[in-house]
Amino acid sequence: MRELKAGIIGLGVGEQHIIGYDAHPHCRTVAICDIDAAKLAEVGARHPHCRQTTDPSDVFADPDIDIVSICSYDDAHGGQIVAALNAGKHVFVEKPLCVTRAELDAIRTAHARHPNLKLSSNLVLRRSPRFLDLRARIQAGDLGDLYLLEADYNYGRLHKLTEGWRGRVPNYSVMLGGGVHMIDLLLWLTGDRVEEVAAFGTGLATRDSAFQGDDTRIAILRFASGALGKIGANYPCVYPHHHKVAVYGTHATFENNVDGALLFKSRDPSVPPARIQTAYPGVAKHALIAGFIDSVLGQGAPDVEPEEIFACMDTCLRIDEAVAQSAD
């Protein structure tokens, strides 16, 4: 089995990708890229085996590179994915896949032209032991028929909007940047699809800052099964960073909150819920990379398949489009 070579673009969370690739016995990182020369030198000093460049085109053009990890700013993802696919590279990308519907269409077209290339995204909550446990319970019928699902991306990091790069990205979307995790989680947990969306946004918490977009967005979803969903992307909350989830079924209710996970099997207030002990989040940021490498080597499928990413992105974009319509 030959050794695959990886190149990483963007060295924030991208450094975790280096660790993920280098931990696999049949892959190693050979090139790293960041537009910030100081950041590139800092990370490069910790990984001296990697060639360094500030130009993403150098990574796409390198004939030795098999896999490109894209960890750049959100609004750069779409164009870089298309460039990597057209250069014959397998692509693993941080969320979101892209930020516009035109970019989503371009990615789908490029991938269709190169069906032999693997494409996946780092929707890492799928590997959280707690949510793997929840999915197994749903599939076993322990919760009965699902009728309402709630998932809140409580970021709790206001400074990321008011001081960091997110505040400098034109039309930065908290739903694409964070809520995407919760949308993918609900689609993956249920195997359902979204048929209808209504959504609203507000920027009240950041109105006196340089950030001028919505810092919070809420969406109501109707699934094909008839179940309802509520998705929240709440960046400025005075609350720990947390993925708050509630799944209501006809037999039981699951809740993941900051105090732990609970499974309610009775409406009687005197009957305590069961405490779910699985780890949360309990997953490294590079946890999906090993499976992606294996898929490139023909040893199975990636954790997140292209059509699953496209469905998730379509829902994200529909939410942002609904917010725009509600503001008109």
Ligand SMILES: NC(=O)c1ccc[n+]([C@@H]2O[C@H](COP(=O)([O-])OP(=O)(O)OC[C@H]3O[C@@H](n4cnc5c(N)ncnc54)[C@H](O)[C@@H]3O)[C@@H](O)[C@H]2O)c1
Second form
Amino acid sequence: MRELKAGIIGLGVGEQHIIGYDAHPHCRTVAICDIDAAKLAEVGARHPHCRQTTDPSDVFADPDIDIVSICSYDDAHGGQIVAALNAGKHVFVEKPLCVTRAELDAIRTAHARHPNLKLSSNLVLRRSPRFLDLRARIQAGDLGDLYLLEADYNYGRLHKLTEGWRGRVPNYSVMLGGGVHMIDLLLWLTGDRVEEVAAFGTGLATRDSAFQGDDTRIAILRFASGALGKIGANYPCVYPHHHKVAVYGTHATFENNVDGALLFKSRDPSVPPARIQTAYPGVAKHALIAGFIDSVLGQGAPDVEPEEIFACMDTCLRIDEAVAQSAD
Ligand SMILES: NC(=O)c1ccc[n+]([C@@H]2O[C@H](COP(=O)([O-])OP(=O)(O)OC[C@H]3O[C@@H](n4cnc5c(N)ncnc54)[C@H](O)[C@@H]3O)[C@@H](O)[C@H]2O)c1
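Based on the form predicted alone presented above, generate the structure block for the form predicted together with the ligand.
First the chain shown before, then all remaining chains and molecules of the complex.
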């Protein structure tokens, strides 16, 4: 089997991608790119087998490279995905896929033009043992018919918004930047489709900081099945980084909170819930990369298919559009 060659753009979480590609027996990272020369040199010193460049176009133009991993700031993803697809590369991109509807349309067009190229996104919660277990229980019917699903992205790392690039890039969205994980989680857990959204946002908690957008957004969703959903992207919370999830079904209720996971099977207060002992989050940032490489090699499907990313992104963008409308 031939060896695939990968190029990585953006070397924060991107270093985890290097580790993921290099761990696969039929792939290795050959090039790394960062616009910050000091960062490039620092990460390059730990991975001396990789060519180094500060120009992403060098990666797209390199005929040696089969796969491009995009781990730059959110607002650079859209243009880099289209450039990589048009250069004939398979693309694995960090979340969010992009930040505007025009970019989403351009990515769909470029992907449709190159249907043989794989495109996936790093929605890692799908590999968390806690949520894999929950999905298996839902699919087995243990929770009955689902009628309400709540998922909060409690960031717990406010400094990254008020001091880092997230506060500096134009129109940073907490729903695209964090809520995206929870929207994908609910779509993947249920196999459902979002039909309608209502949403609000506030920047109250960070109004005196350098960050001037909404630090918190919440949305109510109506799924095609008739179930309701609630999504929160809560960046200022005084809370450890956590994915708070509650799934209410007609037979049982599942809850993931900071103390662990509980499964309630009775309304009787004297019947304690079952404590679920799965690892949480229990997933490395490069956990989806082996499956992506296998899919490029024609051996199975990636964890996240393009149509799933497009549906998730459409919901994120609809939420942000609803917030903009509510603010008018
Ligand atoms: N899947 C996850 O759980 C997860 C976790 C962390 C970050 N992310 C995503 O990864 C991306 C990077 O976040 P991070 O936390 O690694 O940030 P970071 O600041 O640690 O690293 C980003 C790096 O990308 C470089 N960069 C920025 N724009 C670039 C461009 N146009 N071309 C080349 N290099 C560029 C920066 O110089 C920086 O070194 C973001 O989109 C973020 O949302 C995803």
